[in-house]
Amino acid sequence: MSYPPINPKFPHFWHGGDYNPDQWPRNVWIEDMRLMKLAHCNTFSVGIFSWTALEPEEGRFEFGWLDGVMDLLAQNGAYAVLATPSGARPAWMSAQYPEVRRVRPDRQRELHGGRHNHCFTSPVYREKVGIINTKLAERYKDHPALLLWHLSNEYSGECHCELCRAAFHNWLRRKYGTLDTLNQAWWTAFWSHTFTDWSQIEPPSPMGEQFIHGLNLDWKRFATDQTLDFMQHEIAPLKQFSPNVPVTTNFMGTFPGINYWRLAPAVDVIAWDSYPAWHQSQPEWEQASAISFVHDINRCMKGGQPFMLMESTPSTTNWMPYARLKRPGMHLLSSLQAVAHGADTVQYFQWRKSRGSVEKFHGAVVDHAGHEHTRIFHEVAEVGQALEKMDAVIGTTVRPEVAIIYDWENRWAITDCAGPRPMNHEKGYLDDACKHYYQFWRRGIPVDVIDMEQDLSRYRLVIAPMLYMLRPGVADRIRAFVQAGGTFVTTYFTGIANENDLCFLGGFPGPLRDVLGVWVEEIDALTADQSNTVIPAAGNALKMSGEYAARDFCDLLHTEGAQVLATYGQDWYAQRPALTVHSFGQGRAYYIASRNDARFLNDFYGGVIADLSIIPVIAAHLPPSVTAQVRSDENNDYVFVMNFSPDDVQVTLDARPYRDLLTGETIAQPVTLGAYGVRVLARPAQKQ
């Protein structure tokens, strides 16, 4: 299956960067056009933080400079991702309209400064954003350089002003209808926190209420919905004047402040900003797997539609603790890694390094030296040349047999939970999801990463680590999936609470108890220096053997029809079940009762994959640093073989004929990948 290009005006890979011409004189713009061609760049994000340049004082607009930039791009065969400037407001606005400045949880209004710190509820801010967006849409709707509207920049944050407090009350009234319903949902009788008037409800604050988990969850949901409402307000004039120009905004990976699945339907294409920490303490292949996990989230947010890599860095990321340089080859590899997982663009922050302020040492295509004679510039040009040979990949996607559930609201609830490990502390949910994902990434098996609301019917294997929260209908979908023949895997800390963080009564894992065939009676939380062991049963169907280390969480459970595949080896609960499988309908459900070491996950998933006959992209053993990913259309597979290590490796392909998409050569066996090497190979698609 293939999707249409992001904008049919330019049905190729978009390659370029965030461009800030308002920071530079016109002679630099002319030089940028020359350098753009040398770098094989074709698309620039323009105007992201240009509000003051566009409206230097209230009601006085200066579009001449932007006209010049847009015209220059068109004259030089390039295109614009044109931004709305709401991410950073002008100082005159903060001075004249204090209400646009956010109020912090301590109820203090912020001073002017920074960015992403406006009140999404403020009628004044919405009015001013509406005016500037309308003028941009009216002026540039038919401009030949316009490819896409870029909404604001990295929406984030929350405001605790009286306007937002009133909006929150209205949101709660719509959701609950009555205070009795709200009090029951939030279990406010605890500590005598029952509300008797809507006006008594305050957003969570360290100065006030922060222990009602239902309130905390609903505040985060409200913040997401208020962001969505503001975003839709931004979109309206753009669609009014340019209905055929697609719209996006740039997400920030697994940023916990906004549930991106709620925002996704409002945009035409998903875009995200990717900044891996390469060459630090973590092996490159583990970092690569974690980034692939997020690429797959972004591909899945619109059902497999290709996404945009809106920001990345061609060299360093200045805001990390250690701004390490990308080693030679890593830029091409990491750029094509995004493409392998579904990106139809490779874009950067930034095109030209700023002379001053906080990101003056952030990586850029054009360094402070100002010319093309740098290592980074040549590596960017190499990426551009590669993308120009890959038009056949545009719009292609992947349809995995495996899905992992990673859910924003579940993460909120787990983090907030006061036990069995510290409250307001990450309990390893994201890390767990990435570790389960890694077992498929390392084998070259594609995976969808979805939230708990998605349809499961097209998968053969669904994995849901720490599925603490079960919103209405989720358990029913899992039950139907397993009954119909699917295989389901979950872990400790699953089926604990409903959508309001109220614990299920009658025993954990709540509404999944019958599917999993177990009752979890207790959870033992191990300290950082404690561990247990997990010992597989003799002759177990997954062929697991030896002892495995268990840390952090150990569920103490009783089987209710499930078969025991492994038991604990130590402590007073030695010989109690630690891994079970339950036949349910036509399918099976596995329960992993403890957080186990990587060898356990390797052996467990090796057995499950073999049992289900799940076929990897390349039917061959891959070295530890290598993965293979695939994008397909009706006739061809485009296989990306990637080596995330500084050492040369060899990979043996299967028997199908392969052609190197970048060189045109027919591939001989085996394939050699150099340090941080990548090959893009075309082969005939396997017909179903």
Contents of the next structure:
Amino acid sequence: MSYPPINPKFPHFWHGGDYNPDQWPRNVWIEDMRLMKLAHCNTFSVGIFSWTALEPEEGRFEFGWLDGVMDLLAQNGAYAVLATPSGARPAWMSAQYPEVRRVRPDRQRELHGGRHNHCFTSPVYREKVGIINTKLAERYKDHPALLLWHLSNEYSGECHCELCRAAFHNWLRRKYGTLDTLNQAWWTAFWSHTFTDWSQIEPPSPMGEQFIHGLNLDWKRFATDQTLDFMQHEIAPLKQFSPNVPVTTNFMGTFPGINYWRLAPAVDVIAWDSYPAWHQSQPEWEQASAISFVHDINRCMKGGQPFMLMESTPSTTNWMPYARLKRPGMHLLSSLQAVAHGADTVQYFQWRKSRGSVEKFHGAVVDHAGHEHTRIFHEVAEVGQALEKMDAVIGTTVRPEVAIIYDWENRWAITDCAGPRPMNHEKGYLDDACKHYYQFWRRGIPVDVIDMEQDLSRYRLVIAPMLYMLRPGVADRIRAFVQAGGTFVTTYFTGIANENDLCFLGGFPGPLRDVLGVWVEEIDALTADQSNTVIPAAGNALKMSGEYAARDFCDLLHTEGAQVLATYGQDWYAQRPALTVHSFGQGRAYYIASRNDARFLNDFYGGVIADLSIIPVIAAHLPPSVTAQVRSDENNDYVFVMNFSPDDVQVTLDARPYRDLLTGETIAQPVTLGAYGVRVLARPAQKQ
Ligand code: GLA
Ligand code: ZN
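For comparison with the form predicted on its own, would you give the structure of this protein in the form predicted together with alpha-D-galactopyranose?
Everything in the complex follows now, all chains and molecules, and the chain you saw is the first one.
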């Protein structure tokens, strides 16, 4: 299956980036147009932080300069992703209307300054945003350069003002109806916290309440919903005047503050800003695989529809502790990595490095030197040239047989938990998800990364590490999936609490107990320097052998129909089950009781993958820093082979004919990849 291009007006890869002409005189814009062509760029994101340039005084608008920029782009065959300017507001507004300035959790109202710090509830802010968005939409709706609306910038944060507090109360009333229901859901009898009037409820604060987990969860849900509501308010005038121009906003990967799955349906295309920490202390494969994981989330948020790499740096960031340069080749590799997972654009922050202020040392296509004779500029042009040869990939997607569940609300609840490991600590949830994911990445097996609300029936293997929270319907979907022949894998700290963070009574893993065939009676939390061992049962079906290290979490469980595949090797619970499998309906459910070493995950998934005959993108055994991913339409596969290491590697493909999409050459086997090398290979799709 394939999708239409983001905007049929330009059905090619969009390549370009955030462009701030309002920081520069017109002669620089003219030079930018010349450089843009040399860099093989075609699309600029404009106006993201231009509110003051567009409305220097309240009600006085100046669009002349933006007309000039838009016209210049069109005259030069380029396009614009046009932003609404709500990411940063003019000083006059903060001074005139203090309510637009956010109030912090300690109930202090912020001064003017910075960005991304507005009250999303404020009627004044909404009114001002509505006016400017309407003017932009009316003026540019038919402009030949306009491809897409870019809503604000990296929505984030929460406000603790009286307006937001009242909006929260309304949100709670809508959700619970009565205070009795709310008190029950939040278990407020604890510490005598029962509310007798809605007005008594305070958003969580270091000055007040922080320990009602149901309240904390609902506040985070409210913050997401309020962001969504604000975003929809921004979208309305854009859709009114330009119904056919798609809208997006730029997400920030696994940023914990917003449950992006709730925002996704309101935009036409998903976009995200990716800033990997290449060449730092983490092994390259670990960072590469973790970034692939996030690309996959972004593809899955619209069911496989291609997404946009809205921002990435052409060289370094300025906000990581160390600004390591991307090694030669890494720029092309990491750009095509996004494409491999479903991106139909490669865009940057930023086109031209600003001369002053906080981002003057952030990477850019055009450096302070101001010309095209730089290493970075050449590498950007190389990406542009590659993308120009990849039109066939546009709209293709990935259809994995494997899914990993990674869920925002689950992460919030796990982080909030006091026990069995430290409070206000994520307890390794994201890290676990990435470690399970890596076992597929390194074998070149595509994976979907989904939240717990998604349909599971299209997968053969579903993995849900630390599925602590089970919202209504989730256990039923998992049960139906296994019953129908699916394979389900989960771990310690699963099936503990419902959507309000109330523990399941009657034995963990709560409503999944029958599916997994185990009852988890206790959880032992190990200190950082403690470990246990896990010993596979002789002759186990997964062919696991030797001894594995267990750390952090060790569940003590009883089997209730499950078969024991491995036991603990040490301590007073030696010989009790550490890994089980339960045949349930037509399928199977595995329970991994402890957080084990990488070798365990390797051997375990090696066994499960072999058992299910899950086919990798290419049959070859891949070196540890190499992956292969694939995007397909009905007839063709586009295979991306990527080497995230400084060493040359060779990869053998299957017998199908392969053609290099970038050079047009027919492939002679084996394929060689140099340091940080990437190949894009077309082959006929395997007919199902
Ligand atoms: C974010 C923002 C950009 C810029 C970059 C720097 O992604 O959206 O405006 O600040 O970070 O990396
Ligand atoms: Zn507010």
